[in-house]
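The form predicted alone is given below as one chain in structure tokens.
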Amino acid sequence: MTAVTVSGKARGVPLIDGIDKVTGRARYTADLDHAGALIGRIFRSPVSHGEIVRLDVSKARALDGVVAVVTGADCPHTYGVLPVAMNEYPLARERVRYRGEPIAAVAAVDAETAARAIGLIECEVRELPAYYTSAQARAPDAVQLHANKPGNLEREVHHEFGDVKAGFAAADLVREAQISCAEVNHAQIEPHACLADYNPLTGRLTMQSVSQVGYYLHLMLARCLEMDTSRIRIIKPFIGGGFGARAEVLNFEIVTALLARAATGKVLTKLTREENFLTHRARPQTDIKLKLGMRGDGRLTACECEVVQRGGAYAGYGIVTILYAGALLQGLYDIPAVKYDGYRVYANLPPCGAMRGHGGVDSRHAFECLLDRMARELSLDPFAVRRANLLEAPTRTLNDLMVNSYGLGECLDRVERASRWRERIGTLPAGKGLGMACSHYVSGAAKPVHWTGEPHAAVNVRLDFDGGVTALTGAADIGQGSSTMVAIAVAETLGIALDQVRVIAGDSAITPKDNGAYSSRITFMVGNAAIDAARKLKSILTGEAARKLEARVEDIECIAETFRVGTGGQASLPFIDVVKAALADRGPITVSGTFTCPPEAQGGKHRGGAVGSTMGFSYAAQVVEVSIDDATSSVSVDKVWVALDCGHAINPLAVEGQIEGSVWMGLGQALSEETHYVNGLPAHASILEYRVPTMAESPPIKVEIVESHDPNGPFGAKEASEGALAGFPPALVNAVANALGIDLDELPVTPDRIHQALLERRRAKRLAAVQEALS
């Protein structure tokens, strides 16, 4: 394999850890070697809400073949990914607050014995009042979920940037809209599973597990367990996907741990599918009142939002993703005036936390949405509308944003063109519609969760007698490719083949500490920190050839693996010979590279301006292609062109991977995923009852990539993983608009909601006619 040129147009290399992944080589959590392993189970609250009277776990603990058993006793201390927002205890303690909650656990020698033992715990908890909807819990009467957050409210945010009130006295229209958006879930292959190890001996913990963000696990299970950080090791194995569901520590690794060193040995937690949904962690449900304000040509003039989040019983990302919400409505188009009031609500439900697009998925639906409808009110076209609004970079937005490079315009233009939209819209037949809509994310937080004062992203690069680079990162690579990104990073700059450099990732014991895998961040952070680290050694070497070639630093260059003076090579050495050299006087040579985002990057100075800071956003215009049947009122996607402005293509191959899975995503959200709960208990745990899409509703993706080449990304890399999701409900919703007639307020599109517009519709032209008759 030959080193990957960035500059070039390439169609990009496979991942490096594809063949393992494709042979069955690779070794997930549940695959890893657990003999002797025991097995750990959870205990469940049977109610929503209420106060734990009695709880006895004697006649578990006495069962033959159960070694350890572990209660809200066991942990005095809550966690959390924010430091300002942990007010979850692994296992409840005193008072329940979600149906499922883990009161409880087991570690037996085998999982029959495990439910047996789950089967004799005795539980006596003093039901309370319960609400399962933002408006229940935000009622006067409602009692409190948490002693310190009156109203059930865990935060309440109110931005205003620019004269909003004099945004909407200059537009030709304003017009509102109430939209709601479904609770959705990740719904990742991989069930959650975990294996910890306590040697008693050394007092030393070793947790391996499906976490994106195995720092924060670390820092979790030393506070939860009262243990210094230097007696735990934290290995992450391959992931089968995340999509936020990992990006904050979960409830069953900290009691995993709790039983590994309670039965002082190691044990195994598999979680069910119903518990992976009790666990949850995902999109919220969220309500959202949009106001827009709009010239006769399209120019926006004023933005007023307010979004309800229904977030569940504990505040997991909460306070962050109800920021987001609101912070993202800007970045993406050029408007002179935002007011933002958002409310995260507590319900007695499972915690809701991150999800891909995190916090700006559902507002920028409603955004999209409501733009679209005011352009056809205006008889304007929707993309010369956005066209209207768009951004210049270099700019700062209202709100303090940073946008250095943007190719929101191009992306139009791909689409607009592949889609061939100004030929066929309007013209397409009955129940035929074509949609279109724009979307944006960050490039990773430009502050982090944790202020340590250390570098945003580290990566070490080794090199040793055999010639071979491997590179040393904490950052976790959950199916993106992140580690493959890595080793291009390392190879382009050192000018040697990719499969020169080995990877190691993840493993807290050798790689250096990363914050982990979310909000888009590896890409831009890992990857700058991969190439300061392989420039250091490549500084080393090069030095090193001059010496042996007697000639000046500044004349070396290596191409293809042979440093050589000048571009005419007239005297050369072989990479491995310069090595050899290298590592004569001084051994092994380890580098360190690090990243830090700049302060300009890290938001502005209002309360919460931290959130939506980042060092570069991604752009994205896609247009969607629908057909809906006249008998049933379903939905089916013809095709979707997607246009993706991710500064670079580091890895193209990679990169159009990401789109067509965020494409996917979006697909699933817009027509078919919804969490239900009955008293609850939630209605859809599996994948039969929780509706993915299938083979079968999957339409081709016609996906353009966009080379805004921004300035301080990685060889001008920006993010590629999110930017294109929050593009595709609006777009599917815009579509069934412009072949029906109808405008939808709720996601998912079902069938039902259709019919029901439809049935709505004619009602009201029955109503008209009537009244036109009387009159």
Contents of the next structure:
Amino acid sequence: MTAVTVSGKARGVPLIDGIDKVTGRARYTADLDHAGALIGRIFRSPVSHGEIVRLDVSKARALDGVVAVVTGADCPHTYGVLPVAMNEYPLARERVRYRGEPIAAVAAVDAETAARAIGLIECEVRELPAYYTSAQARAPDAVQLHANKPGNLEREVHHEFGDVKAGFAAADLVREAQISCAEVNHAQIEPHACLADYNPLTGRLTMQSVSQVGYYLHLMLARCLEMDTSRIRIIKPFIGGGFGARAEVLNFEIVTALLARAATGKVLTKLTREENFLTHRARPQTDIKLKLGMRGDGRLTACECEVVQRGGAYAGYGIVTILYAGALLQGLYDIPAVKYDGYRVYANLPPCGAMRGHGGVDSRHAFECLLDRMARELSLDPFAVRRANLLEAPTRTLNDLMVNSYGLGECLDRVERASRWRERIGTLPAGKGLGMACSHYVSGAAKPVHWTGEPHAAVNVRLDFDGGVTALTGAADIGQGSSTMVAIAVAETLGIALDQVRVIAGDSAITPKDNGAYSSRITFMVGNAAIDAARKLKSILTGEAARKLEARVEDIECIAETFRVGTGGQASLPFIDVVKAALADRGPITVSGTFTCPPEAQGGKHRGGAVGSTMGFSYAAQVVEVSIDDATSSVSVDKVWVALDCGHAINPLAVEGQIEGSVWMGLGQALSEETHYVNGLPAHASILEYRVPTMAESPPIKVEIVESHDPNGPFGAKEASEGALAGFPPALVNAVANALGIDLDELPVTPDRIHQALLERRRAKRLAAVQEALS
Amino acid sequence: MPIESPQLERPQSQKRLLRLKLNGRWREDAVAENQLLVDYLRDVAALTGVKTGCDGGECGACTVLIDDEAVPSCITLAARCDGRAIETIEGLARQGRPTRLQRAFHEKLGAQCGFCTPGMIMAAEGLLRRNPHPTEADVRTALSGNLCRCTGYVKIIESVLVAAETAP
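Could the form predicted together with the partner chain be given as well, to go with the form predicted alone?
Next comes the full complex, and the chain you just saw is listed first.
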């Protein structure tokens, strides 16, 4: 496939829904017309772990203005992500496992009445011991959170590829590190909200929600409400960010649907920011033990990694997350032997889930930090040590992941040059440092969560009397620009102007099923499906043009909305004339394009081998420059240079935006973001306490786009939204090591952690001096 | 262990007449004395471009201009705006023509998901009215109360600076 630029605009195009966003026209869920809607509100567990002894909602139900009250008794069905791990009820039944878990909910005429009704609910809980760390939950005498999960382990993973023992024996240097990363949260700026409308006369439910996964929401509503899927409609309004926060169905969505049905009407639920933090589903607190073997020339010989994730009270995406943490040790470098042991632990805290860079970020952080430490010990340059371990595409990794395109080498060259690494490293003034790291991410999980046998993506393209081309996609544009990507793919393939294409996205009654916005699957899978659909439409139109122009089909080309015979041909027809001829023949036209990852892309045969499998990895390298304040030990990031191989940038402007955003989200995790619970109570549950970086402390980010032209990607494209995130935290920690000579083992790199590390080093030096004096 | 949530008995608030100039037009409404400006704008005036992103005064998504000054409307009482001029994102574009700030945010991708965008643009508008040619540092300071989770701020800063450069 040849590379394209968008109608000659090499820098890319603005988002097709951008004008609505900058003028305030864009309607997000909370902005929808909710005239006549009741207000939903959730009663939450005040304790971390316990058995519900008594729940009395009669006073709430009796309150004037309360129309419906629902409890766990109203829904005997669990919900969740993986069919094998659905162990959570939308409203707790018998047992609560974290503080803030929904127990009951009310729908009332207004927010004040709903709040008063919540205050009238009486709940008695017999408390059980609660565990807030992985170690506590894994203690031999710990009470089990889930009856079928001994040791409070949701999943253990033990993978070994290659001869690890021989690998370490062949190494010149073997080093270990123990690194821990704090739990973080997506903190998308739009708080969760949904509007459910149940029509008792038709028995139909319409749900408008912030979901990134309308299809899964559809399935879970049908399951929990025991409704036929055909009686449910899911509509996606504008969505104010996702980052994985909405990549699984959330309790409040099912609860609101239950309320709407009980109230036989419309219910709007808007969660507070505090409730957003309670809903959580983000990156777990993670402890990593990593051991690497390296030859004197920097070549890796073996990797052994143990990961413990504190997953919270329920399964969610947990099994996937713990598998990703191991699988994504591979696919970035060539490592002859890899052993991985993963433990996903239940604890009495809000459930974790998927967050940008899902599963791979924390183990990548540990890997890139230890790689740098060993390079230093061997007097190797950080770039050199990475170059010594590059893969060569096409190849398959030890754990059977396909690598068809690989631009990491060029990413390294580009950021090395852009940051003037060679001239500057080692020459910076005191308190300043440079660090670098690499990272990668999947372009869509090649094996879908639900093995239905259906195509992995489908796009319909419609053509009717108005001559406008309408692309219908279930793909959730959550701000990343996926609808714009679909429009470009269709316009480029058809040879028409971008504004001739209208995209309708995310309405289950109209648009084809889509698995959703997660694992960076949309560009690769939906993009390919969009091209497929547009080609089918083009073939119809080309045939029609050939007939009208009395030419052979293979000689017809459509460029700039004109069908011509050959490139220099005289005979031509405007696009609209060909459309009219085609409609006269066939009536309104709808074509369906699909895409499916072939079986050989769907991962290894080992247990859990599907996770990490993808048609194409993005690759990134970045350099971070820091300054550390001597008095306060606070780190400021002066500049970031990042290069990302996205195969081909379908919309370079959007690609840049995604790379900047993901690097910056890594910066938040590296510098200041961390959750903090006191006896299960989140002490971080506001945007003041949970420190998202502001504009004042965010650095310039210089982006370089590398295009390795993936053989299977749409126009050669791969993902661009997640791959760069995981490289930031280690690049920052490596920069701090460069500046101060201390290796930090904990994220985030807060001033107190740096201060502590400096104190410890001073103490160690003093002790060494004393010992030397004594000897 | 019995658990009782605190009873939320709120005294019914008195209503009063509020007269203000909203996006260039004077209007009068009866508002509760404890009504927040953001709720007045969204629920009474139907200006849903004004967003709520936090539990009060933390994220800047609700920023509007009160007499040319950028203010978070979620920690401002509607009743305190009597006689004043309020501008929201909906009031910026005139006759369907977006302002240069809006155009710059669109063309430079200063908006991704777009949720922080109305507040961000109003904060930037407030800055440009008092300082038409800000430096990058001025922009970073003036907009530091407005959080964005998508862009890393890079293209927001670029958008504001480009809009300032193209100022008449």
